[in-house]
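Below sits a lone chain in structure tokens, taken as the form predicted alone.
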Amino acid sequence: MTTPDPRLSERVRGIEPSGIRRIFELIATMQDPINLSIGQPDYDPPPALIEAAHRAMLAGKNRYTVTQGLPELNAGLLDEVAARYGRRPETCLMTSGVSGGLVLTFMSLLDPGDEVLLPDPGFVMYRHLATLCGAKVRYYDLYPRQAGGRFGVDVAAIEKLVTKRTKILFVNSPSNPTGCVLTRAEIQGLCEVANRHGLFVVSDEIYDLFCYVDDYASPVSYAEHCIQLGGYSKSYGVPGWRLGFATGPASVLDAMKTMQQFTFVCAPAPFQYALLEAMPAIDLMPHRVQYRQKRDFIAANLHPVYGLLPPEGSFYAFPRLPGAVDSATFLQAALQQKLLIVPGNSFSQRDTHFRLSFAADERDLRRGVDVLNDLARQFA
């Protein structure tokens, strides 16, 4: 990696390149890798969606939409959120993926010196966006509080982190990287903390399709000031289409819309039209069943030394490193057997776990488990 140019802005010099993206570059140099690092579904998009996008392009629907997205798509989204969570957000906005929604949310809410409460472990983008905004990060712990326990939150501990400068309480459930789904009681408790202190709850719900527990809860149901971020990229198998959404209070969403006018302009137009046409007839539930089966295979066959409980959601697992091995040594040993995984310290202040994705075909899952079990015997 080149030495940073001192003429670059301080905000960008404070951001490290993504370790996950470096793995993408590494894949291109390998023959027949076992890729359990990828953060996108391994299935193809529904043919009806592809055909609808094709028709939209041929029909000339390739120009800008209004900034907030197609009105019919927005109205349908608000209806769906109200039906699922019992509360209808004031307004919504189509975004350039959830990543685009995150940028707009942080830029619209955070000033230098403000504080944001982020989960640890958590997706790498969150803390870097806070850095871009000049905000201070305070981490709340998701790690199990006893051996063999589940990832989750201690609501009382989170409230102790709140100061006069705290503005955002951030939630990601189902979680990347842990696969944790917060219980309804945990979600309600977090929202009560936020409501008491006048905080915005920002909820990243991009993996909501991939939820393997019966009672999925969203902060939309409980938070007085909730910015919900979701999307279609993961569930419909189209991560490259960059289609996300934000819902929430008009006072914030209007600011995000203005910010979008001068950044992303609008979400990709033909793909908005494709969703509007094809989405009502597409059944995604078979993919949830398929990924639950992949989850069950990983949990049942991975060596016990990894201490893995079945992930409750997403398509990630976050096993413990075996024995006393450090992540650099473990990942290098995995790489020697062509296995690609992501070190846990890419997501966390700790260096005790690693992330694997089970969004892979059956052959790679079996090969990956065989390698990991071999490494368990080597390092435990």
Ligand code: PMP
Given for the second form:
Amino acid sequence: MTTPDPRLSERVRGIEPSGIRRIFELIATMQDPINLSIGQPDYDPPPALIEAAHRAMLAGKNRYTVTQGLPELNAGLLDEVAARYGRRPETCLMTSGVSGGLVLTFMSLLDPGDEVLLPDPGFVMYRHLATLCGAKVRYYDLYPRQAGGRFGVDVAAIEKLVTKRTKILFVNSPSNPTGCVLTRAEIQGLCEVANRHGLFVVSDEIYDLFCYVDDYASPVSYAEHCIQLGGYSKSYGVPGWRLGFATGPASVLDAMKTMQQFTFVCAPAPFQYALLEAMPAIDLMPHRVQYRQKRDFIAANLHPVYGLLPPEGSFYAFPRLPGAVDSATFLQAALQQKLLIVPGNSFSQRDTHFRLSFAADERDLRRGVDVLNDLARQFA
Ligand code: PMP
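Please supply the corresponding structure for the form predicted together with this ligand (the preceding block corresponds to the form predicted alone).
Full assembly next; the chain just shown is listed first.
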């Protein structure tokens, strides 16, 4: 890597480029790769949604909307959250993807020196945004406590990480990269810790459609101060549309709206109109069923050699590296067989696992598990 220009802000010099980006660059140079590194669904958006977006653009809905998004969209969203989780958040805001929601949340809540509790492993953006705000990250562990166990949280261990400076307890369930869905007891336990210490629970629920266990619990139901971040990128297959939402207490959401006014301005207007018009008639459940089948295929084929338990949600699995191999060597060997996966240390302080995405077609999933089982034999 070249030395950063010293005229760049210290803030931005503290951030290294995403490891996943480097994989994207590599893919562009390969012929017929087995790409299990993808962070987006492999299906197209519902045609009705595209048609509605087209109509909105033709009808001149191309100007700014109000900062918080279309009022009817806001109202429908709050109704839906209230119906699902038994509590109606005070207010909400349409954001430029969950990424936009994360930026606004962190900027509105974190001062330099404040502390944020993040899952390890976890989505890379969280820690970089915390760093941009000058906040200190403390990690809580999601790794299985015993061999062959599930990913999950130890609530008592998390409470020990709380200090006077802790402001945010961050939750991501279903999780990227582990595929873990926190149980209701885990969510309740986390929220009790947050409530006892006056912390904000920030809940990234972007994978909520992709939940393969019967009970999905959200901190919205239990946390006194919850900022819920939700999205459309994954569920509707529209990551390029940059649409998401935030719900929570007006005291925080109003600050986020002000921040949005001076940063993103509003979520993309024609796509907001498209959601408003088309969403009520769209059934996403077939995608959940289809992705559960992909999950079953991956787990059935990787369990014998990797001991992989079926991921409870999202479209990722996070198997342990076989034998004593490090992720760089394993990835290199995978690449030689055209397989692209993401090293666990992109998401974690540890280098013991790797992430694979099963948001891929059947052919690539088959080729992928064959290569992985071959590598396991090689490195056992
Ligand atoms: N949160 C998680 C856990 C993610 O995996 C992603 C995308 N990879 C995002 C947030 C951002 O999604 P978007 O900005 O497209 O809504």
